[in-house]
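What follows is a single chain, given as C-alpha cells, in the form predicted alone.
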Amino acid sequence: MRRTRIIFLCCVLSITWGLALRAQNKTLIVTANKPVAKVQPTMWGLFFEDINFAADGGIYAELVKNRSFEFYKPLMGWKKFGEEYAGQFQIINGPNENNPRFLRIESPEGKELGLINEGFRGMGVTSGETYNFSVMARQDQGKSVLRIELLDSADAVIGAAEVKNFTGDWKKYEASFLCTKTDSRSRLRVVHSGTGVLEIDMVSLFPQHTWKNRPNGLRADLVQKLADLKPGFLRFPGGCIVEGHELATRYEWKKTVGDVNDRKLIVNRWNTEFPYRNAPDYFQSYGLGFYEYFLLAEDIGAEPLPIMNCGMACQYNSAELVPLTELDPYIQDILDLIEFANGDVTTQWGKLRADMGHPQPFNLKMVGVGNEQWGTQYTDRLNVFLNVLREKHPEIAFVGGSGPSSDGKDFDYLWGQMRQLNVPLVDEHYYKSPDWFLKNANRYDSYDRSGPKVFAGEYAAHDKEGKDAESRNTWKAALAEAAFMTGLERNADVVYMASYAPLFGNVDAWQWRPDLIWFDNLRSVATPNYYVQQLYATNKGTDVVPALLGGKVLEGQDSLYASAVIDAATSELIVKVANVSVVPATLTLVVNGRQPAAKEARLQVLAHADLAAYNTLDKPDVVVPTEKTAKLSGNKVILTFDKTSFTVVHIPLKK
C-alpha cells in the first residue's frame, strides 16, 4: 500500500512539476523595426468551387431547380399535377442550340393543369420579402393565363401573382408577389388555366433583395460572409470543375457570359463523382458564370484569379489529353478571356463586356493554367501555353501547378520544372491531418528564396467526422490551421497567396467537407476556421517582423506558434500566437526597436477547451472570437494564452 502511495505522489508531482514549467514565463521578443519580409495584398483569399451545391442552390439566388428543362430528364425538380391525358405535357427541341428545350402545355378543354417546382431541397422564402416570377413563353394557340403560386410545407399559399395577355412571339413575361410566411422548404407552383397551348421557358424565382439588390443576383448573406473575411483575391471557378471529368464536361468560360437565357446547362462533375454522395439532380446552370464571378471579386475587393484549363481532364478520372498539336482553340480561350476581362470596348470580348453592364475593365492580373495535373502530360501542355501567352500578355502572371499531392516524386518533378518554366506562383495543395499541420508549421522556411512564390491554394485540416454535417470543422482541425499559418505568414516572401478549401457546403446536399461556411435554405454559419482566416486576414498587416523565443522562431516549443507583423498604414503590431496544449501557457511579450503608444494591447481571442467542438446552423455560437486587454508596463506585456487558443494580439506603436 505505501509503495502504491509513493508511485502516486511520484505522478502526482510530476504532473505539478510539468504544469509548473509549462506556465513558467517566457519572452517572446518581436524586433519591431526590422521587417524582414512584404506581405502580399493578396496573401489571404478565397476560393470559390461549384461543389456542394456553391452555386446553384448555394450563392446564386434563383429558386427553381432546372428551369429551362435541360437536365438529362427534363422534367426533374419539377411535379406535374392535373387530368392526364395525352399531350398534356410536351417537351420540345427547339432551334437555340445552347437552350433548346422547352415545355408545352395542352389545354383544349379548359382544364387547370400544371407544374411544381420542388427547388433545391425546397425553397427558402422569407415573410415580408417580394419574390420576382419570370418565364419566357409564347401562345401557340388560344388563350392562357398561368397563375403563380409559392406553396409552404403544409401547401397552403403564401404568395401568388398572375401572368396572362401571352403573344405568338417568345417573349418574357414578370410578375412580382410578397410572401407572408418564412419557409424553408416552400414550393412554386405554376397553374395553367384557359384553352389552347403555350409553351414556355426559362421559369424563373429570385428574391428581390438579393447582394447590391441585383436583379437575379447573388444570395446576399453568403456574399456578406466572404466580404467580411476582406480576401485578397478570389480564384474561380475551381478545382476540378475546371477539369471536368472529360473535356466534353470541363468548364468553358464563353458558355457562361451573354444573355442568361443562351447559357448552356451542362451536368456537374461532382453529380455523381462520390457513390456514398450522389446527386443525380446537380448540374451548372451558369447564372453564375465569368462576368457574374468578375464582378463579385471587385464587390469584395478581391484580385480575380481565374483558372483555365490546359487541355486535360481529369486524371482521376478519364485522363483525356488534348494533343501538343490541337491547343490552340485552349489558349485562345485564355486570351480572349484576358480581352473580356482587361479589353477595351471597341475588342469582341471588351464590347461584350461593356453590353453585359461593365465597360470599365476588371483590372485582371493573373490567370492560372490547369489546376492538379501532373506528369510530363502537364508541363509539356504548359510549356505550349506559355510561350504563346507570356508573348502576347507579359503584364500577366500565369500561375503554374504542382499537382494534388504535398510531397513526393511527382511533387518534386513539378516543381523543378516550375522553375525551369519560370513560373511566377506554383499552386500547392494539402488535405491533411491537424497533426501534419502542426508538424508543418516550418514547411516554407527552408523553401528556395530566389525560385517561384508559393500559391496555396487549396487546404484545409480534415478531423473526424460526425453525424451533422458540419461536424469535421472542430475547433481541432481550426487551431491546427491557425499554428500552420503562422508559418505561412512568417514566410510571407515565399508565399504569396492562401486559401482554404472549398469554401461553402449545403447541409442538405454537400459532397465533400470540411467547408468554410455551411448554409441551408434560409441560413448560414461562419466554422472555427472561418474565424481562423478572418482573423488572418483582418489582420494581415504589411510587414513580417521577427519573433523569436530564445533566438529561435517560435514554431511548436511547448506547443506555442507565432508570428508578427507591422502594419504600417496603422502604425500597429499585431502578434499572432496558437497554444495548441491543453494548459494555458504565459508569455512576456517584448517589443523591441520601437515604442508602444498605449498602455493595453488588444486582444482577440478564439478558444475553446473541447477540441472537437464545432459550429452548426443551430448553434452558430459555439467557437466565435471574443476581445479582451492586457496591461503593457513600457515596452513589455505578460500574456497568458487560453489553452486550446488562437490570439491575436494588438498593440500601437509611435510613429
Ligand code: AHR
The other form holds:
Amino acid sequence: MRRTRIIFLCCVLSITWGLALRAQNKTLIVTANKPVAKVQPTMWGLFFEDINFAADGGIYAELVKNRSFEFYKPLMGWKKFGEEYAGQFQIINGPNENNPRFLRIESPEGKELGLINEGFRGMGVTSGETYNFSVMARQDQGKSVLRIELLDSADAVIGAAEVKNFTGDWKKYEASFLCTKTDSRSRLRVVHSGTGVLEIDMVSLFPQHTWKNRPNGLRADLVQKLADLKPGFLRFPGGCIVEGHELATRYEWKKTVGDVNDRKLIVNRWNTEFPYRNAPDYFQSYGLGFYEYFLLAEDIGAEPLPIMNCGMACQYNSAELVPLTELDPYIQDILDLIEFANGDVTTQWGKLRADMGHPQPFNLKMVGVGNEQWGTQYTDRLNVFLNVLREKHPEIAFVGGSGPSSDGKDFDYLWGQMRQLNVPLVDEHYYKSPDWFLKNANRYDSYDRSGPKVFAGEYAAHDKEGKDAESRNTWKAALAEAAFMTGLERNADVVYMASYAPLFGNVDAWQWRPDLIWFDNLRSVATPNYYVQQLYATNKGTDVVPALLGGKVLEGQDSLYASAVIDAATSELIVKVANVSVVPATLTLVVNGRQPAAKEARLQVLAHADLAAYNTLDKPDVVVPTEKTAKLSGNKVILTFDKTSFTVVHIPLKK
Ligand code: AHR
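Could you give the coordinates for the form predicted in complex with this ligand, as opposed to the form predicted alone above?
Following is the full complex, with the preceding chain placed first.
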C-alpha cells in the first residue's frame, strides 16, 4: 500500500510545477524523414464572440453607444444638454419595424438643446485623426442646425463640425472633422440650434482610419492583432451568443446583414449573465454582422466557421427548445446562409452578398450546428438538421458538439452519438486549471483515429484571479497551454482545429476572463497566451514528425513537453519544447533522417521566471518572445531551456 502511494506521489510530482527533477543532457531524437501526420491548414484558429464588449465597444469602431435609441432605455448612454422645458426631447416609435425609435428635438423658440453621448466607457480619439460623423435626420418644422462637438475629459472641444440644410425626408447627413487631442474618455456633443423641430436617428461617429480604411469599419489595431496570428479559421459569432438566453434573443444572422439602419438591435446575452459583472448597457447593434464576419475571415486569411443555432436556447439559462417538428425555419436559416456565402449572385441571398459589395463567393466550407448543447435534446435535433443539410450540401462539413464538459458521462454520450451521426468534426470545450492542461497533454494520444476529428473549439487555462483585468492571463496559464498544445500538434491526425477562447476583453467592461487580447478605447495588449498561440500558428509546419526521448514522446517527463513538425514548403524542422520546471533543462537534440542545412538553430523563446507574471496595457512587454541561436554540430544541437519557458527551435534542412 505504502509503495503504491510512493509511486503515485512520484508520478504526480513529475508533472507538477517546479518540483521535477532536472533533465540533464538527455537526447531528444527527431526523425525528420518520417512524417506521421499532416498538419491541417486550419489547425490554429480564432474563436470570436461578442462577449466582454468585443464587438460593440470593441472591434467595431463605432464610437457612439445606443446610436439608434433602441436600448431598453432609449436615452441610455445619452445625457441631455441645455435648458429644456418638458417635452422638447421626444422618443417617437415610428413605423420601421427593425429600427422604430428616433429622437425628436423641438426648439421652435431657437434655444440651444443637445445631447452628449458617453461612448463605450468614453470614446478613444487620437490627435491628428479625422472622424466621420453621420446622422439620419428629417426636418419637421423650421430650420435646424446641428453642431457636432467632440469633448475631451475636461469638456473642452477638441473637434467640431456642422450639419445643416435638412429636408423633410429622412436622409443621411455627414460631416468630418479633425481631432486635436488624444483622449481615451472623450464624448460627443450634438447641439441643436436654429429654430425648428428636427428628428434624428443613427447618430454615428467613426474614426476615418479603420482596418483597410473601410468606412464604418473595424478597429485597425485589433484586427491587426488577429491578422498577426495567421489564423487558419475564424469561428463566429460564438459561443453562447448563438443560443441566446432564450430563443427570442438567439443570434439570427439575417438580422445582421444589409443596410445597418435596418439591422434590428437586440440585447447582448452577456448583459446580465454575471451579477458581479453586470453590463446593462450591453447590446448588439449588429454593425459587425455576418457579412463583416465573412469579410474579416477573408481579410486575415482564415476559413470562416459560422456556428448556428439548432433550435435550442442556452441550457444554462432558459433551455427553451423548438419542437422537433418545427425546426424548418432554423434549418432554412443555414441553407440560406450557405447561399449568402457561396451562392450565385442571381440567387436571393447571393444577390444580397453582391449588393453589399462582395460578388465573389466567400467559399464557406464548414458550419457548426449548435454551440455548447448537451443531452438527447441536442442529438435529436442535430439528426433532423443533418438529414436535410447533408442532402442539400454534401460539400459542406457540418460540425457537431460535445457539450461544455471535457469528459464524463454527458461528454461520452455525445461523442458516441457524434460517431453514430458520422459528423466530420466534434467541437470540444474545456476551461480548466493550468494543472489540468499539463496532466492532459496526452489527452489525444489514445483517441480513436477512425471516427470524427477533433475541433478543440474553446479552451483556456484558468489561473487565479487578481485585481487587474488582465491578471488571469498569467504566464503559468499560458505555459500550461503551450505544454498541452504539444499534444494537439503531435496528434494532428485527429485534432484538426483548435481555438483559445474568448478572444477579446475590454478592460473597462469585461464579463469573462482570461481572454486572449485585452484592450481599452485606444490601446490593446497581447497576453502571454496570445504569444503562445502565435508561436504555434506561425510555426505550424505541414507534417508531424516523431520527437522521442528514450523512445517515448515527451509529455511531462522531467517537466518537459515536446512536439515536432517539418515545413515542406520552407524545408525546415520546427521543434516545440515547454519546460514547466523552475530549473533550466538541457537536452541534446538529434536530427535523424535529414541533414541540417545550417550551422545554427534559431530559437524563439517565451519565458518568465515568475509564473504569476502577466502583460497589461500599461506594461505590455512583461512576457514577450525573444530570439537566440544555438550552434549545430552536424545533426546535433545542445539546447538549454530556461526555467518555465516555451521554446520553438528552427533548423533548416537540406532538400
Ligand atoms: O467563451 C465563453 C463561453 O464559454 C462561450 O460563450 C460558451 O460557449 C462557453 O460556455
